[in-house]
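The chain below stands alone and is given as structure tokens, in the form predicted alone.
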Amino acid sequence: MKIENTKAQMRKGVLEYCILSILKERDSYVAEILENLKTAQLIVVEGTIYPLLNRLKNADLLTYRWEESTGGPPRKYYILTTKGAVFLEELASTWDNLQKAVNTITNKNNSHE
């Protein structure tokens, strides 16, 4: 088993949560979302993010608006919907519980070394 495959699967599992969290702070276009993820060292390519944003939009968790740009074509800004905010709260709770469980197990195992 290759470690890179496992690491990629772990990142994919939290990407939706991270994107919704970014959009909770403010409406953003794809380049801003990617920059936020990159700053957090969660590197994602555009080919990965567009299908995810589309899926979130189709689930009514996001919507979007077009806004004119001063330096190029109009930008599509993604916006967290009310349903998306509720979904994000549920993800946050699930993440907290999962993180506690994983920390309990991994810290317990590390203390026996």
Second form
2 protein chains.
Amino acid sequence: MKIENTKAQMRKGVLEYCILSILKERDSYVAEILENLKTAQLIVVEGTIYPLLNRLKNADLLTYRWEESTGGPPRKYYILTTKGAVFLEELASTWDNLQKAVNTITNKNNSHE
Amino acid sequence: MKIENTKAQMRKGVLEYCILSILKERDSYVAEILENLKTAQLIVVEGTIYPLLNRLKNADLLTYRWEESTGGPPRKYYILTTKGAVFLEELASTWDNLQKAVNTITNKNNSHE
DNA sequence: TTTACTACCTTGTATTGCAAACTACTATCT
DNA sequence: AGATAGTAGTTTGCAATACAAGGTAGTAAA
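Got the form predicted alone; any chance of the form predicted in complex with another copy of the chain too?
Whole complex next, starting from this chain.
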């Protein structure tokens, strides 16, 4: 049982919340999303983000447009849909509740140290 | 894409942290653990907790003893090991960092609302 | 033309929560 | 004594997703 495994498991379900949050702030292409995540100490790799973005797109939570870039290949900017914004609120609530639950259990126990 | 799926995904990796925390407080048998979790609004089912306890036991993070109960079948009390207590500290740190990362991304975006 | 940088993308694997089913011990009732 | 109820322990197969490792393609510069 490795801490790295647990770390990866803890991230499941959380990353889509983060990505939708980023897109609520501004339309972004993948490198920008990854940069935002990395800045917050959340390093995510391509093998994760592309299938995840596809799942979100297939669920109509986001859409995209192509934009020419200034000197490289064109970029695919992802855009939060109205449905995505609604879902994001549900995710916020879900994450909040999970935080409260976990911190209740773990802090309650720590308070006896 | 259902909120229920995301909810289940968000719990992955978190439950072992909660269970080890509960056992740090006091040795417990399964119904007690489930009750503690339920009190904190974290409802966990048998199919989850038994394999999880087995994994933790196989990783030497916990051990157990049998105790007669006052009127029903005997109970299996789980006990946190020294190795388990050390691992728990790592989990606490991992959870803290994840919280900070997620809340940085999501609150930062909310602050622009 | 080749190389380098940028950008997008897929597949297979490992892991774990959940659904659904099961066995067994003890006490009480018929 | 046998059946029922409550309590307690348990497993298997499935679904979902992060990660590792590999890939293609557009544009600019050498």
